[in-house]
Structures are given as C-alpha cells and as structure tokens.
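What follows is a single chain, given as structure tokens, in the form predicted on its own.
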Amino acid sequence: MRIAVIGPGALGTFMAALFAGENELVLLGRREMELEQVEVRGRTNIVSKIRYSTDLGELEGVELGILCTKSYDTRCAMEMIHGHMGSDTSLLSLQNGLNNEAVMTEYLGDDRVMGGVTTHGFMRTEDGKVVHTGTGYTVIGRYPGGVSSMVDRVAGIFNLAGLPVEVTDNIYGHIWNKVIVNSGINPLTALTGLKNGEVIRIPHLQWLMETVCREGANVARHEVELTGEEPAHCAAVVARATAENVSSMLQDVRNRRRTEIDCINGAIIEAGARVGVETPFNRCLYSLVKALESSYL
C-alpha cells in the first residue's frame, strides 16, 4: 500500500519505521531536515530506510495518510493536506484528544475518515529516533462508527507489519476512553515531573488520577457507550503497562511547547457544560497545566 504518515513526532516516527519495510511510504513533516532512515528501540527494535519529504505533492496517489500531529494542529494540517489528497485517500488519526476525527470529517466526509487510538509508549529522543517505552494496545475504526472494507484492509497492514490491532464499530467509545485515561495520568505526569508508573505508586496521585477518570466517565456516558472496564480501572492499567514512559505532556513542558490539555482535560470540561454535568477536578488540572504552560510560552 502507498502510504504517507503525516507528522515526524514520536508516533509518526514509530509509524514510519513500523510500515517502511513493506509499503511504499513517505514521511511528511513541515520542517527540513535530512532524515534517510528512523529508528525505534526499546520494546520494539527496528531500523528503516524512509523517504522525508516537505512536499505535499508527495500525497498525491497514497491510499492511506496517518495523521499524527498534536491535536491542535490537526484543522491547520487539514487545511494544509486534504487538496492534495486523491479522492480514494483514506485518512486515519491516530491522535491524541476529541475532535480530531470531527475536523477531518468537514473536509473528507465521514467516508474516508478512520479513528484510532494506540496505548502504547514513544518517547522522541531526536530527529528520527524514538524510543518504544511500553506496551499497550491498538484498535481503529471507521468514524464515528460502523463498519468499512477499507478498515479490514489497514488493520491487515498493521497486524503484518507486527502491531496488532482490533477493529471496532465503536471507535468514538475507544476514543473517549482513551481521553479519560489520559485525562487522570497526562495532566498529573506534567505537573509532578514523574513518570507513569510513578503515578500509581503514590496513593494520593493514585487516588487523584481515578477521581478524575470517573469524573470524564460520567460526562462520557451521556454522548457515547464506552467500552472495555470502568476508565478508573483502564488508566491504573496503563500507567502499570508504561511505567516507564514520560508521557508526551510531560514532554511537552520539558521542552517547553504547548501541550495537549485543551484536547484533553479541556475537551472533557467543554462536553460537561453541554450535558449539564459538573467536572471541577478536570477543571483543576486544566487550570494548574495552562498556568505551568503560560508561564514558559
């Protein structure tokens, strides 16, 4: 398959690296750099010959684009890529956060888009070079929900290249459980400095991060069914699975970029003022992540 992976970060880098050896595959990012092979280590040990353009008209005749930017950038990736894009692309995000499907949705139609969500722990340590510092699980699905041959054919692809994957008619319930685990360890990560596991191992983080995965679980509950255990339980889950991961908002204020909380907490906040359900720890966090935020940007 012709595939383009749009974003050098972590998990693109990752991506790039995991489907290179049998697809033809271009990885897109916005900045030069000379970038002629990526690098994994850690969980999963690969070296990949990969062709790094800034071309757009490199997406031209790909049949699947991953897009995997931060979340905030996904409306200015849309506007950037979708007219180069052929009619036949499919575009799945692998992203961080809520919306980011809804976006893409507005300039594919709900036909292309596929929703996707990943556990498992990259660490970026420089220009094509990624460290894979936990495991977890991957499903996708068509957006925002439902069934596609196109779906079957990527979820092939992943399980070949040695990254399994469950194919879901939920995604949208995937997604939001995704959010309200992150909701309870990413926020927590950036303001302690601690790792994941870190997390879970001090009673009072602990029992922060299960009151605000519950708190996200009842707004969650009134716009999609969720999926899988309670999220309370899902995110001592992968905090355990990731120990050792710096997760990627911690990383965000380490060197001092912008983070993903409105994606996150934020988006978790604005959906419980539409259902009428009060969310004052998700509040907390996003007010004390913006603080730490403003205080560098």
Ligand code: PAF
The other form holds:
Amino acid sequence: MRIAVIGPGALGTFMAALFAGENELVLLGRREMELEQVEVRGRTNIVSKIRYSTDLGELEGVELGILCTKSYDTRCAMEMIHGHMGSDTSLLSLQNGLNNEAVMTEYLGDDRVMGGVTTHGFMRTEDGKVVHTGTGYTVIGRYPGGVSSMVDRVAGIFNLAGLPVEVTDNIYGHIWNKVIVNSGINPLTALTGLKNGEVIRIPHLQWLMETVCREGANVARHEVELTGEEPAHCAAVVARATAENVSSMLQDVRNRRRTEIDCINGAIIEAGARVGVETPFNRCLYSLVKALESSYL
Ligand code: PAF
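Given the form predicted on its own above, what does the protein look like in the form predicted in complex with pantoate?
Then the entire complex follows, led off by the chain already shown.
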C-alpha cells in the first residue's frame, strides 16, 4: 500500500519504521532534515530505510495517510494537506485528543476519515530515533462509528507489520476512553516530573488520577457509549503497562514545548460545559499545566 505518515515525532517515527518494509512509505514533516533511516529500540527493535520529505506533492497517489502531528496542529496540518490528497486517500488519526477526527471530517467528509487510539508509550530521543517504552493496545474504526472495508484493510496491514490492531464500530467511545486515560496520567506526570508508573505507586497521585478520570467519564456518558472497563481502571492499567514511560506531556514540558492539555483536559472541560456537568478537577489540572507552560513559552 502507498502510505504517508504525517508528523515525524515519536509516534510518526515509529509508524514510519513499522510500515517502511512492506509498503511504499513516505514520512512527511515541515522541517528540512536529512533522514534516510529510522530506528526503534526498546519493546520493539526495527531499523528501516525511509523516504523523508517536506514536499506535500508526495501525497499524490497515497491510499492511506496516518496523521501523527500534535493535536493542536491538526487544523493547520489539514489546511496544508487536504488540497494535495486524492479523492481516494483515506486518513487515519492516531493522535492524542478528542477533536482531531471532527476537524478532519470538516475537510474530507465522513467516508475517508478513520479514528484510532494507541496506548503504546514512545519517546523520541533524536530525529529518526524512538524508544518503544511501553506496550499497549491499538484500536481503529470508521469515524464516528460503523464499519468500512478500508478499516479492515488497514487493520490487516498493521497486523502484518507486527502491531496488533483491533477494529471497532464505536471508535468515538474508544477516543473518549483514551482522552480520559490521558487526562489522568499526562498532567500529573507533567506537573510532578514523574514517570507514568509513579501515578499508581504514590497513593495521593492515584487518588487524583482516579478522581479526574471519574469526572471525565461522567461527562463522556452524556455524549457516547464508553468502551471496556471503567476509565479510572483503564488509566491504572495503562500507567502500569507504561510504567517506565515519560508521558508525552512530560516530554513536552521537559523540551519547553506547548503541551496537548487543551485537547485533553481542556476538551473535557468544554464538553462538560456543553452537557451541564461540572469539571473542577480537570479545571484545576488544566490551570496548573497552563501556568507551567506559560513559565517557559
Ligand atoms: O500521551 C502519552 O504519553 C500516552 O498516550 C500514554 C498512553 C499515556 C503513555 O505514556
């Protein structure tokens, strides 16, 4: 399959390494860099020759785009890429955050947008190099729900490449679930400087994580049917599975970058206001992360 991975961060670099072997792959980014090879170490070990480009003309003839930018860049990425995408190109989001797919459908319509979540932990060490720090699960589906033959085909390609993927007819429920998991783990790690596993090892943090997750779940239930176990339990499972991971939000803070707090806890606060559910714990974590960000941005 002709695949374009958009965004050369930790997740995008991993995806490029995964798909480069059996597919015709291009990794797209905004920054000029000499990148001919990508390397994954840790739970997975892959070294792949790839083509990296800043030329959006590379999207011509691509059957599958995988959007791996930061969630606050989704609209900007869509503005840049949608005009270069053929009418047969489908786009899958594997980003953190609640509203990426909704933005994608504004540009592409419903039929070509797939949503996805992954709870694997990745850490980018330098351009083209990532460590796979925690094993999780990956789910994809037609957005906002239902089935499609393209989703089945894409799942087959993921499985063939060695990353097990489940297909769902309720991807919006999974996206909400992952956002709630992130709302509990990411700000707490970003604010304390601790790895994911500490969030369930230190009782004060575990209490806070569970409380924030329950609050998010109360909001979500007004909008969607949540999937699987209670989100607070899911967050504990993900924190355990990615115990050695430096969360993406802590990586952002350490690198003095903007965080994804707006698209995670910020999105839960917004949804809470929409459906009339108070979100004081999410507001508190949101404000603290915003204050931390403003100390260096
Ligand atoms: O944002 C992250 O870091 C990841 O989504 C997760 C699953 C919390 C692992 O660190």
